[in-house]
Structures are given as structure tokens and as C-alpha cells.
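Below, in C-alpha cells: the form predicted alone, a single chain.
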Amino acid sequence: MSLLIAAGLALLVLPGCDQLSVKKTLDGHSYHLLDQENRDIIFPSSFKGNVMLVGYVYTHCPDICPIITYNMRDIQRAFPDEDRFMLVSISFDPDRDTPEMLYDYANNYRLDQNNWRLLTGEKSQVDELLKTLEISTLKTPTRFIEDDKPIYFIDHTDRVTLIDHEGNIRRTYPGSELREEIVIEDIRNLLDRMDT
């Protein structure tokens, strides 16, 4: 009876061991937003059937954005030939981050855009994918300079998220200190599960 007892703990924490266990899913979750080319992104459906790691900066940041932009970059030069696997990165800073703005981001850190889209959009959907993603951000005072040009910073959560090819969150990592060996592990597991 002990034995019996035994095993069915073990079946009830094994699931918890698992560090890529669906923690939330986006199934019936929409936001129109629009890529770095200004094209028309439904996010998470015109991804779905990739996995993907999904970065939330924005181009005025002057630390910890450039930090999680160069790791996630760092990930995806170890899938060079994964048409599976993909790169997103969210702005929360719709009113700056235009598409023009987000193209010209990627194309000064050297970023593969194959596989790699900047998105941004109303600031309504970007505040609810925001929410539901559980990222938090907290806009400083705008001052303005010559021409009422705007200054402000965003403090923000540090976080990256794998999602699978499903749209189910999997697991979040710190974006300023991602350890690149397990984010990469990470993702093959998910990949070979697509194959399974």
C-alpha cells in the first residue's frame, strides 16, 4: 500500500519537475500589431507553428534593452538553419517605436531578420498582449527639449519568454542574464517535441 502511495506522489510532482510545462497558454488570444516591414501581425496566430522567443524592449532604452537584444541574438546564431524557430521582439513604446523605428533597430544591431520580427502597434493592443504576457512597465516624467521633442525612460520587467509551436508559454528566463546553454537546450527539447 506504502508503494502504491509512493508512486502516485511521484506521478503528482514529476509534472512540476518539468521546467517546460505549459505555465499559460495564448490559445484564443488576438492582437493585431505590425512588424518592422509595417506589415499586419496577429500575434501569436501568424506565428503558430514556431517556436519562439519573445523579448520586450524599446529603442530609446539605454541599458537593459541592447543587453537582451544582443543575448537573444546569441540564441538565435545557434539555430542558423531552424525554420521552426523564431525571434520576437515586443516594444512597449508604441508611440515612438514606429515600424521605420524598430527596421532601423534591427538593422543597427546586425539582426538576421528572416526569422526575426519587431513588433509594435495601437498602444491598447500592445498594453493588453503586455498583460497578458505579465510584463510591467512604468513610463518616467516626459521632459521635452528643442523642437518639444519628448524625453522619457521605461522601466520594465527583464524577462524573455519561450513559447512552443502551439502558443503555450513554457518557461521564462531573465533577458539581461539569459543563460545562453539553457535557453538553447531548451528550445531543441520543444523542437523535437514537434517531431513527435
The other form holds:
Amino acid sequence: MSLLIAAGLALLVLPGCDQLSVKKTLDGHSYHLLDQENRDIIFPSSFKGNVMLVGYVYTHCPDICPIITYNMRDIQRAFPDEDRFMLVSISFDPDRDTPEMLYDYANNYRLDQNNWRLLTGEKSQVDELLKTLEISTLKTPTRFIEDDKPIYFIDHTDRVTLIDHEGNIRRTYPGSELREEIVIEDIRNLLDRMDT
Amino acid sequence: MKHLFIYSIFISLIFALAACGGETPEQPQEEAVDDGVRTIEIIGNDDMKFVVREAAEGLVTGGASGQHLLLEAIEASPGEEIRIRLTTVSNLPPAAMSHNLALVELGTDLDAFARASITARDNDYIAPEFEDRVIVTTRMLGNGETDTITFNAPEEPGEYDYVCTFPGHFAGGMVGKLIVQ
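Okay, that was the form predicted alone. Show me the form predicted together with the partner chain next.
Next comes the full complex, and the chain you just saw is listed first.
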């Protein structure tokens, strides 16, 4: 019996069994972006000190991005008074998603923007960041309508990333099928670890 | 997640196949009926807006959206019979851009209704748990399609919301009010 308990404890403390073990560090990475208020952001250092839930969307998305944004909003609302937690939405369509577009998007989704930054920027910077975060995108062929407005869609990885206060990736989740209780527990766990 | 990826591919394929489409009908396909019922011709466009071709009595319009006017509200008398003819005008395939117009009861949580409806594709994007809140709705319409609904405005005065429940369109501002007074 005691052997079984010991084995169980050993499993618990093995790093590989910790769902929140560090999967990758963003230490040394630096991406120059803009937020929805057109302010310069250096990701991730501008947000260091916060546990971050990071999602990937584009405002013209006709399928899962609205679901991802709503799911993240649920998580935000579970932490109304937590100033060490924030949300970040990175647009992988920087050509169309200007800061102004992202600002409107945030307002339309009734996001509390006090601790939610929506990021865009130079395509090269966005692409590098997405590569680091292991987010894939695939753009459909572009065509233009009468007023030269481009029409295209982007297939993309359906993911949300949890990053700790030091810029370490701790866990990823399917963004459109986010299990709220698990994400909330993970965030609480990371916040608790900050205290110790 | 896998099925979402497949769905995305499906959308891409439809988009590619529809690349030569995008006809924008100037007039709705259905024949107009002259029976004295006030008929409101509404267009749903690629900017995710309800628009009308011109201002008219009983319509509250805003700025321009393309070559049309934003429709912000419809004014009606209690119990007035109204006909709404909704047409989608789009350069996109239906899987990516379709519109409906769903009028809901007073006090409906529009945000919750729109959100729940995102995943109700098999029910024409009307969340089953909100069906009892829907007074009347058009079908979900792709480019060039038209649907007509004829109904009586509620007897109770108030501002009733209507919304397009296609994913992202509520957030995109595709909403308006039926003002009963």
C-alpha cells in the first residue's frame, strides 16, 4: 500500500506530469506591435508581471474566432479584480486589422479593455511571433471587389495559450472549445505560484 | 478541433469555387405584392449591416454603407401589419457571409442570444434555447437570396431588437430596433 502511495506521490512531483510545466520560454524574444489604441507594445516584455491568456483571431473570421473571443471573455469575467492577469488577442491579419479595427472589434464584443490588449503590427513581426507561438495560418486566394477591397479568408490553428508572469508558455487549449473550469484553475494556480 | 479545421477547409473550397460569383442583384428576386401592407426592403451587405436603398417614413436611417443607407430602426404602431423583405447582397460564398433578421421579445439578452446562435448551424443559426424569444425571423440567406416575413408588430409599446445571428454579425453591428409606439 505504502509503495503505491509513494509511487503516486512520485508521479505527482515528476515535472512531466505537471500540466503547467514550462513548455517554452519567450525569454529573449521581442516583437514590436501596436495595440488597439495605437500604442507601441513590445511583446512579451510590455506585459511582463502578468499571467496572460493569449488568443489568435482575425476580425473578418466567419467561423471560430467569435467563439474564441467569447470564450476568452468568460475567462476574463471570472477574474474581475485580479490585476495580475490579462488577456491578449493577436490578429494574424495585420493588413486588414488596423488598431482602429481592433478597437471597434473590442467594443463590439463588449470586452473590458482595462486588461485586454488586441495586437497587430508589421506583418513580418506578427508572422515571427506566430511562428514562435506555433500558430499556423493559411490564407485563401485574394480577389478584389469593385472598390478594391480585398476578399480572403485565413484558416488558422484553433488555440489559446497560457503564459506565466515571466513569459513562459505553460499550457495551450483549443480556443473554440475552451473548458472554462480548467483554464480558470490553471490561471489561479499560476497566480498562486507568483505569491510563493 | 479536427472538425473545425475540416470546416475551415470546406469554407476555403467554397470560397475558391465561388470566386467567379458574387453577383449583386439590384432588385430582390421575389415579386412585390401590392396589398396595402407596408413593405420594407432591407439588404444585408458585406459590411455586416442592415441597409436600405433610400430613406422613408417610418425608417430611422444613419450614414452610408456602400451605396446604401444604414437602417437603424423601424417605427411601427402597436399591432401594425408589416412586411420585411430581406435580401443578401454579397461578394462572398454563403458559408462565409449569410444574413437573417430575427426579431426578439422585449428583455431578451441579445448578446447571449447571438452568442448561443453561433453554434446552431443546424438550426439556421437560431439557438434552440432562445426560440421562444424569437417573434419572427427570416431564413438565413446567401448572396442573391431573398426571404419575406409578414407579421404584426407587438401590441406592447417598446423597442424590440432585431439581429443577424450569423457568426460575428451581431458583434459587427448587424442589429436594429423595431420601435413600437
